[in-house]
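Only one chain is shown below, in structure tokens, and it's the form predicted alone.
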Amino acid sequence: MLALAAATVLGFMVLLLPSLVRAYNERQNKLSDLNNTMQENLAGMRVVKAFVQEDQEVAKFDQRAEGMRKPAYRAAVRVAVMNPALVTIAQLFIVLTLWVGGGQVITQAGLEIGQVVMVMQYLSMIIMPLSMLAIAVPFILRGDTSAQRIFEIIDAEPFVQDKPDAQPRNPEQVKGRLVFENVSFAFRRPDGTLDPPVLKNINLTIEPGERVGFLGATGAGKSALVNLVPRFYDVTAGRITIDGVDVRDIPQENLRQIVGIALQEAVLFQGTVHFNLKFGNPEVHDDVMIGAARSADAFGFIMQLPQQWDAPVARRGYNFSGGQRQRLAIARTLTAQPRILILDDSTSALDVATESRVQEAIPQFTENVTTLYVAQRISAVIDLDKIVLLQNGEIIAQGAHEELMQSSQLYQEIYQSQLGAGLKGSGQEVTA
């Protein structure tokens, strides 16, 4: 009787739990879709309003919510059924014990009343804890489903990893000679396969302290190329060296002390201006931070803030304009004092006059620092030591502005489209 009761309870739970797990898994997936929709709408609230799409987005949210309701309902029904069902099974076996055992006691067929009571007590000791477990199991399963999604991210192996024998280098001893040797690169899909290459057979040498600009149409591979230097990605062919050392032979943490990058999307962190500017090097002297702010043309508006360096910065820096965020981001990179500086279209939100001031001030702050500029506007790179023109992931021309005006038709077309008409309109003559 006791074995039959325990087997019945366990069999019931074994039959019910798989469907409960599936319901929780589906519920979490639908909840993820619902959260993504909500976050997308909150972040893009102005866009939704600007295009009068409130009703459509509300309908989309309702659809996602309804999609989550169904698996959540199935899981809730199973949870609601589990505990009463186990209690009912326990009571049925107690009734069965009384029926069979009581009959034998009355007819004196072999069992005594003490034995019947003992069986009833054992049934309670076996089944009631299982009934209590049924209350906890849904919470355990829900937590396990959520934990699996978290550990998928925690346990994911990064594609960019340090070599076991990678040796750190002293940033102060790095000269900054950067060489791309037959570099090709393709983005990797989630399943590990590679997309078509976005960079093909890049060969380029940048000498220490040289200022080099990368110019080309959107999708030419400019940002992908410079992002290979701090190893945000790894090359799929060829190699990149700093002072003759492959970047893959340098620990990533050490490499990113050597290579500093200011991105086009200037992300600031909640805190103060002082905290954000010293984010990459908290121990640096304030004089360095102030000098970096001057070079990034951020010193003026920081001094106008009521709390100046202790002025609060909202999440992602939303209490500053786009141009101010970019200048603060440049100052943050300069404060870290890298030996190789990358400015990835980081002045795109600045007007021409401000951009010009930043371009003139940075070399004075970063003396002997190898500097890479990625730009859409030719005015941002026209005065650099070298300009690299990219098209479809390949270098099609390189040289100073005067050289490219003589040798590259594409560069001439870019120059004429961006600057030529403006110069002619002002009464100045455009010369090659």
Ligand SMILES: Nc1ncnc2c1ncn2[C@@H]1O[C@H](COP(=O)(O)OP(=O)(O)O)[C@@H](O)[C@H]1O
Given for the second form:
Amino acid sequence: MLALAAATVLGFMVLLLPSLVRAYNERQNKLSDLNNTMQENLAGMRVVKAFVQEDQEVAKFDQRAEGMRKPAYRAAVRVAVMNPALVTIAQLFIVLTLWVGGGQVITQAGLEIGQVVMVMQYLSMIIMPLSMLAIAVPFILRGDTSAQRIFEIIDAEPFVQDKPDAQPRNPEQVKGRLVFENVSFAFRRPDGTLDPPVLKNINLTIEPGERVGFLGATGAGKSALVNLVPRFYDVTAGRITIDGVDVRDIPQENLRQIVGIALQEAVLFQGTVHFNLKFGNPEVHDDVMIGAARSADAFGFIMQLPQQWDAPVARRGYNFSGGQRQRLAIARTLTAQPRILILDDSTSALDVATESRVQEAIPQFTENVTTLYVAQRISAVIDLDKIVLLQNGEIIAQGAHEELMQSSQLYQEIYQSQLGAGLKGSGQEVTA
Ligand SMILES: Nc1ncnc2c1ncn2[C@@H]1O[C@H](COP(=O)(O)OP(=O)(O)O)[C@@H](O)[C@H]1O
Ligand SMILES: [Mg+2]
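Let me have the form predicted together with this ligand next, following on from the form predicted alone.
Let's see the whole complex now, leading with the same chain.
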């Protein structure tokens, strides 16, 4: 009798549990959808307003919220049913005990009164923990779904790993010879499979102290190429060496002291100008920071801030203009005194005059520093030692300006479209 009661109650729970688990998992997934939508909208609030998409975005949010409401409702209904149902079943067994046992006591045909009372006591002892369990189960399930998600992130293995035998190098002794040997690269999808390659058979030798420009249409693979040097990603095939050592044989922390990169998108941190400029090397002498700021053409506007070096920087640097942010980001990279300097479209928000001022000042600060200069405008790379032309992930031409004018038709076309008109004008004046 007791066993039957317990079995019925447990059976009922086992029956209901899978659908409850499903409902909770779905609820949790829809909750992340909802959170993502909301986060995107908050971060992109101005874009939404600028394109007058408030109504559509509100509708999208409503839809996601409705999507979450349904599984949440299903889960709640099951929880609401489970607890009273369990108690009812257990109470029914008590009634049954009284009915059958009571009859037997009266007719003196089997059970005695003491035994009936005992069974009832036992039954109510089973009911209590079971109904507690019914209350606890939803919490356990919800916790379990959340825990799974947290463990997914904690257990995620970074694709870029240090080798156990990686040897750090003294940055000051690095000469900065950078060689790409047959490098190919493809982005990895979250499931581990590879996208189509964005860099194919890159062969490139950059001598110590050389200054190399990278030109190419958006999506050509310029950022992908320079991001491989500090190992934000690892090559898919081939290798990249610094002074003959594969970058994968250098510990990442050490590698990033050697290689300094100013990213395409200049992100600053909340704090002061001083804090941001010394971000990579808080110990460095103020003179270095000041020299870096001068080279990046940031010194002038920093001096005009009321608090100068102690001036506040808002989150992501929103209280500075795009061009000022870029110049602070360059100054930050210079302050860390890398041996290989990479500027990835870091001057795109500057006007041509400021850009060329920065370009002329940087080599004075970074003597003998190997420099990779990704640019949109041919004017920004024309004077460099070498220019690399990228198209669809391949190097289609490399050489100094004059060589490329001879050898590369694409380079000539870019040159004509960007600078041709101005030079033709002056040429005509000469011949006239
Ligand atoms: N995180 C990423 N995941 C997948 N593909 C990407 C990612 N970043 C860039 N790409 C793709 O790689 C190619 C090269 O991009 P990128 O190196 O940023 O070009 P560029 O800097 O020359 O404009 C493009 O086709 C781009 O769509
Ligand atoms: Mg880019």
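Residue numbers count along the first chain shown, from 1. By rigid core we mean the largest C-alpha set that fits within 1.5 Å across both forms. Quantities reported herein were computed from a predicted structural model and do not represent experimental measurements.
Each of N170, G244, P282, D155 except one sits more than 12 positions from any hinge; the exception, lying at the hinge between rigid parts between these two forms, is D155. Domain motion between these two forms: the smaller of two rigid parts turns 8° against the larger, based on C-alpha superpositions. If you overlay the core, the Cα of F93 moves by 5.5 Å between these two forms.
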